[in-house]
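First, one chain by itself in structure tokens, the form predicted alone.
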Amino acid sequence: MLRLSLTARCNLACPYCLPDGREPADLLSLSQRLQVVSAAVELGVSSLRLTGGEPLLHPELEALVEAAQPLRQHGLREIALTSNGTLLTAARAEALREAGLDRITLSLDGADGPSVARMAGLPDAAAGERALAAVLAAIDHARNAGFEPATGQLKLNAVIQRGINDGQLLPLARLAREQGLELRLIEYMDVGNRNGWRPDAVVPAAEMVHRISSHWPLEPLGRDAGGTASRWRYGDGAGAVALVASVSEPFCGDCNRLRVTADGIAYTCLFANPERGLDLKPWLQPGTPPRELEAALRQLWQARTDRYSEERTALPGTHAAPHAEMAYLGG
């Protein structure tokens, strides 16, 4: 999978992630990333994956995916995008799945004004509830555009931290379920430099799931080689809940993601030292030939040795190593 960042800029300011709200110098065109996009799909990437900041303050967003739409003939089976749904008015859900896109992912951490406030970095209780209607909102302008819940077109995201929104699991459960939606619960990551992470702040994804199913059982699916989440189906038929558990349960064994950030740098890992980066400019100048692109891609990739997550543990400190930033990176 690519996932490919647009921009660095947020509305929210989620402090899970703190985006400092510039953009890097040197942000990459629409041709270059179409190129970037080109030679990941020549190498065997299938999935895309629009990320930021937040993707729809991007103003080339839809250009972008209807000029991708072409590299389907080539191997690319998936656009999709992650928002934090605050932006996404009617018009826009339409003019994305007209663009062709295929998949829609919401970002909402809290059910209540109150939650909503302190895990995305607003004011007050008032602004959080009206980020809560916005994203409720953004997820019926998403269906009513197409996105479909039940065949995975349209899910929710929602990070878990204990002693700040720990106790919203199961509002976010339960409205989830009355939405159709599946539920991606994620684990509080040391993404970033500027979070504070501690590991007593995470909650396991097996105590999300005891805690989900003493109210609503739930059966095991498994996760897919490659995939980031294991999923668990609801026993009375209410659909599905997913857990990413990078730090209780890493998958670096077999992660399959390449992030690029909106200037260009190529990463290996989320939780990657900013110096390891490769810089792609170099081979997305007029006059260079495609295959040089894909080479240096593919010598990224072939050369990766990144296990953070299950080295984690081992480390002196909750941070042996600065870590990019995850406003940068696209999470």
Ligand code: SAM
Second form
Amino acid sequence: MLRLSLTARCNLACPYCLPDGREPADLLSLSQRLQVVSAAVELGVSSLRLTGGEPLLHPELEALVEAAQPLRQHGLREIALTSNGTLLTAARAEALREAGLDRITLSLDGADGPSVARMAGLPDAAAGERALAAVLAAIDHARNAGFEPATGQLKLNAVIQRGINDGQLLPLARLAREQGLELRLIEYMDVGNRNGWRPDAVVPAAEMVHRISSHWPLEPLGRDAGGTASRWRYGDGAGAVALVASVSEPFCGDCNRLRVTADGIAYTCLFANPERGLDLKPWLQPGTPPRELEAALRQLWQARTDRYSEERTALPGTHAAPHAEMAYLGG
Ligand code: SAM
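For comparison with the form predicted alone, provide the form predicted together with this ligand.
Below is the entire complex, every chain and molecule, led by the chain shown above.
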């Protein structure tokens, strides 16, 4: 899978993510982004996820989705978007669908104004209420534009932090059940160095499953190879919930994610040292044959040894090592 970040900027300032607020210099152009996607597809990538920062801030998002459509003939099977949803109007949801977007995951970390405000770095509960209302409207817009939750085309992401929003577990599960959406609960991760991550702020996936299951019994569905989430089905038939346990149950061994930032730096791990990225721009200059970019990416991929999430468990304290920031990497 290729996760391509379109911008490092975000319209929210979630304290657990802490976006920069400013863009890196030398952003890739649309045609350079297309070159990256095309090279990745030639190397066997079948899934593209567009992310950020907040990708809806990027004016060329729809154009990129449209321009990537011919790559379906070369093995690209799906194009997905991860967004906080607050900027997803009905018109943009329709435009994205028409451009050929297959799936949307919306991020929402609370089901009431005060919780949303706390998690999204908003000034007060009223601002949290407005953001929540915007995301609920975005769910409707996406559904109306044809993103069908029942077939996994529309999902909800939530990060859970102990003592901050873990009281939102059941309200978020209820909201997702009512909306017919699969909720993906993400363990709070030590991405970047700015969020003051501490191991005791992580709510392990097993605890989240236990807490939800004591209210609405869950049955395990397992984890797909190369997937990040283990899935559970509600016993009463009200859909499924998924857990991304990259802290408590790392899955480095079958991680298949390549990340490329808005300024064209490729990383093979979400927890990478910022100095360790490969700048793809030298291969994105006019006249450079596409096979040279493919060769550079192949070499990067074959040389990768990252298994930070497993090392974190084995060597407590390693989380203090330098990590690239989440909003820059694109999650
Ligand atoms: N702005 C978009 C959004 O909100 O989905 C896309 C980028 S955001 C970095 C992608 C995902 O990463 C979001 O679901 C966000 O909650 C999650 N995320 C950010 N920082 C995280 C952290 N420290 N631990 C776990 N998940 C995190």
